[in-house]
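Coming up is one lone chain in structure tokens, specifically the form predicted together with its partner chain.
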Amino acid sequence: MGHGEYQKHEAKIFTPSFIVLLVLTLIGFFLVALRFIKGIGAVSNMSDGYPWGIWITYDVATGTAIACGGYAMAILVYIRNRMHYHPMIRSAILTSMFGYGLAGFSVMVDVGRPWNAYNFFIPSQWQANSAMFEVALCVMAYTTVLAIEFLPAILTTLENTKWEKAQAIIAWLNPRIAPDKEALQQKLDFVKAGAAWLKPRLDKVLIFIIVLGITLPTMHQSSLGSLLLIASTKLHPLWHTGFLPLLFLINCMYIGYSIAILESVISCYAFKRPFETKELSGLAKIIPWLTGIWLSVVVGDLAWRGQLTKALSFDFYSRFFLLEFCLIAAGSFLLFSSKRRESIRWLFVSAALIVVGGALYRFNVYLIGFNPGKGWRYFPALAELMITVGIVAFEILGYQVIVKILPVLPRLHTRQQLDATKEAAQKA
């Protein structure tokens, strides 16, 4: 793992988008406070019929799939041995870390009695029959693993930083309240030495942690599908199938690759960096294979269970099913052409179609296809939505700030060099 292949993005932190995102985040967190004071009913439209609303459906079930970029990239780099994608992995891991960390945070907002969550660590309370138990432990473990995977970026910075900002602040402070400079410098040196000591040791074992970071999502992403296996009377037969775990697993993989493409395009556009077309078209080549398998499992399973006529009946459920199906199929179809895979515009469009379609699949399973019986209705309340918006805003905000203070994005001159050498090799 060469740390030299990443660089900080040198730009101002306090931009207009920073302010907008900060305001949205603060509104969201204010509503979270309200939820803890007045109860979940005060901010949400959830009911005893629809006990899981937009928080579980989007922030947890869909948000973690969208955060699977790190998972998908790790499979590609370390298992399928495509080391030239390695420069893309750190930003993918950063977004995964935010996605999973904030999914965990939303769960703590969503559950009614979060102070009892310590029971997950008490073996006598373990309940291995519960898919939720598996998801909870796995997600907690994976969030930790992601943090460790990201640690090298922090250690490198700690080791090399000169603490200029901190020094400036100390110099600016009134001498009476400013800390003793000598002692502080000693402590900073100690942190530096610690980071320098830890980094090579971490590098040695990191591969085992990375592989753990591939195993855990494989487990809990499929279990996110298993969660709805029990709702056999409530989930519409278009979606209730024994294949739910498999479908959720493949779903998170193609969402993962697609989101890696989207993230790269958007951040290159926003940060005015050259597009990583070559890498992206390579990623895009994998996606139609995954979606192809997924779509055939869906159709084959529907045929096997005799539900194909229901899928084509054009009622409420059928329309959402067809929408999900067509979005994914259309996105994959676009990616079959190698010409379109070379175009950033088409890459963006098809990846967006697949992410939206794949996310809609998860919405269909958790909310739209879920019918607890007569008389129950659910549409998220404004406050409920704003909490989700606040959490997403915080995610983007954090990403924006962190790429500007830590070496996360691929190093530019290295990449250009690589492209040059590659072309030379091809010519030769």
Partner chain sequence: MKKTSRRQFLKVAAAGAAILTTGKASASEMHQKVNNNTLSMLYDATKCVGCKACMAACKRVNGDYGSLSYERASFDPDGLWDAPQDLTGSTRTLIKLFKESERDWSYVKYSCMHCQKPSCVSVCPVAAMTRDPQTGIVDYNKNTCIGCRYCQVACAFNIPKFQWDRALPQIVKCDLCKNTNLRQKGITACAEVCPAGAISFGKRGDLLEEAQKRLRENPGKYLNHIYGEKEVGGANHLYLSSMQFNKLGLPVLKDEAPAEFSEKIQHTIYKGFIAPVALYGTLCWIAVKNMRKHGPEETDHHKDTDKQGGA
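Condition change, the form predicted together with its partner chain to the form predicted alone:
Only a single chain is listed, so you will not see partners or other molecules.
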């Protein structure tokens, strides 16, 4: 497997969807600026009873699970040695990098006072017994690891580029702004040579980075569940259990595989590429077993704690629990059929049901099932929602632009060659 198995999507960057996403991003970042200038009360309905709102619930607790496509694909490729999925991993890493990077950004928006962030890097300021500290440390480290894992895509582009656009810009600038055209050209050549020098050396150590990239999400995804263990009097019994760390870890895995399917289907449809039906069908075969384990733990735990009657009481909390449960169970049931796994339409529907159900589970734990006591109410303000919309829009916008300038998507003829090689091996 090499860098030649990827290609960039040849298409215009400035499209109608680019404009829409850019406008939503600018609105969101304008409100972020307003939050830092006027304080969190100007854009949020959070309070002492609800110290976290939609930003932590979606952008961090849920967003990092949705960003686990890279984690799930790395387990499949490097742990289970399914190398024929390798062409799909760079795209999954890109979405994971955006998801985790923006989760860290959301925490900064939520916490405020960014000028105090340097304290995080001072060991004497650490609270090593805190699950929140572990989450912050792992998210920051994993974002760095994802950036390193994605670096070969940038180095390959720098190594092979002819700098045509850069030279056109230099020619336009010279002599208006850039007086020394030859000096600039030498710097571009230096960057190209540096990329060629660094890429093979990075390839030699990349496997160690990948191992770290598999370890870190395993730690912090379970810790995201551990955070709510101390809220035994505030989190509804339908969700508060000692199995929260395990449930969060399995939850991020099946969401990761499901989002990899959704991402592939949507990008192939949007970019008018052939659907990767064979690869997605293989991914879909794993999901029902993970969700089956997850659902069994949930039901078994409720039965053990004597909470099954609350699950079927059809009150406010029961309805959200049953909705989450039914969405995940329905999506999983569809994927047990091999015929449906070979249908792009059913793959999309089942993956969407599981992602929505899995995300609702995290919303239930962090927000809907959380009750700090009488007198406290929370519903996100419009500005809060628009900041989250702006962050999501920026993530989609970034993905849309990067796949058009860097080799991220699977090279079509490489996948066909892999299929032919595999079929020949099976016949032999």
